[in-house]
Amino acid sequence: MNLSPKIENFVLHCGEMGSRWGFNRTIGQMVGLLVINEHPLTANQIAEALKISRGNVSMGIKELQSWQLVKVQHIPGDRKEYYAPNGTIWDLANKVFEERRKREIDPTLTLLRDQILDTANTPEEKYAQEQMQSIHDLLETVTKWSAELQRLTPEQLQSLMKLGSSVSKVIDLKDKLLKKS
């Protein structure tokens, strides 16, 4: 399976972005390759296209399945397993966000809660707890807000994003009106 320069460039870029998304370069390349292929691919096709070993593909598929980003498909009369993205681009983005929340934000919130509930023994610990409370509150707010965003349909989310700076203008107007009252 040969990739055109345009497709190869995109797949390589997805690999570079992989570490920013929370997984390694090869996993990022696999996601990119699967997303832009109209038809599901076999592990051998993935290995050939990315010039990586079949074993590396198998480990990558397992990782992508743990993130719920890839699904297995079967073609009648063919014993091979075919792999495709597990949903739309919006679905995949939501799954990455959700998995990162579970792996990064939730453990941090748990640690912060434990530290905040513990008794401060010194002024330094009291100050540290106040800072931890601020971090906790920020993460809780962002988590709740993102959960609300995840409930929106892609069309609703696009409409919200198109509002852009208009939202801040509405908030500014609200604040000005409340100050006059």
Contents of the next structure:
There are 2 protein chains.
Amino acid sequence: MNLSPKIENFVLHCGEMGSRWGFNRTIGQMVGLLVINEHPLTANQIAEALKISRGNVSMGIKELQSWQLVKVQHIPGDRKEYYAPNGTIWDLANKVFEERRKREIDPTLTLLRDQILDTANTPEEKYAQEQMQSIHDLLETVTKWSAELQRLTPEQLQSLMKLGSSVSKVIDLKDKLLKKS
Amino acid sequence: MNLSPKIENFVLHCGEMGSRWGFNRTIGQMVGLLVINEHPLTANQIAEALKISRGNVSMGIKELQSWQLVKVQHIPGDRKEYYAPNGTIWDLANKVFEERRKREIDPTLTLLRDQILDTANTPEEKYAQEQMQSIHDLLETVTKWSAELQRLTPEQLQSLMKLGSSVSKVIDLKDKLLKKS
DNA sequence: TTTAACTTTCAATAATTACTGAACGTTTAG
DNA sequence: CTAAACGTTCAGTAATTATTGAAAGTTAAA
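Compare with the form predicted alone: the form predicted together with the DNA:
So here's everything in the complex, that chain up top.
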């Protein structure tokens, strides 16, 4: 399990980006390693390739499973577990996106819904509630949009994109069509 | 500078979410505090309200300025600096979005562009490059889309949203229109 | 100038987060 | 049943990140 320089480079980069993508360095490296290898890897292979302890691999896999990013495979007559990415690159990105929405947006949306129902007693609270309402509306829009976009295949997205490569044009389209009918 | 329970609750929540939004707890609280207050605040007021040191406020403001999330205001005859959110809620969200794209996507895109130009020497490298190509294409699509969506006003977005509340319908629309012409 | 009112910086330290490795659990082949 | 081969857990420790507060920097009024 020694990586070619090019592949190692990619894996190390994934590690550096890991924390920005929502996990930590080691887990970032694990994702990179699994994605870049055509064949599933055992926990020991991962530990060896990344030079980390066996226990750390176990915890990392657990975390990745909570994100639904890896799946376990078995080879007949072999007791070891083999780990592989749970879907295409596109699938993985969707899963990360979805999970982050749950962690970064949903809790705030819940809080704001409660707060907005309360009555404001002072002018400060009045203003505060208006702001919270704005944030709430923004987050709802973002949530709905991300759900919409996730529903599309990469091909649909790219097709939509090439339509003059501007969403504003889609709006124009819509207006035109609505006028005709 | 003592906060009403309702407002304090919101500020504390922003703190808890802070690290998920790309900063740390204290900076999250600062954003919450500035957004929820109608009037700009001085560094000392922020320190007092959040019960943190004056130096910490200074560093937090610096960080928020690098994200372009706060602006400084002055009151004539007063040497203190007053801090306020740099734009509407929508503007702030856009700035965060943009900054995160720079940190979370751009560096990887740069790396992948380089890697893809290299020639693959082994079958493993061949596969690795195909995967890197997929990731690259995905990130480019995401980048372009986020740029498109950011260009729209909240009103445009919501109008587009209400169009049967499904982007797939827009694609259908497009197809219909193209057939007609 | 000097001094007072402010802001910034940064070394020391506190708080948080990640990692190791040994102990324990589980499964299966012999 | 026993031992070997694997996976998991978690207390202790290492690494990283955030915070304080004292010192230094800046500005402007007197």
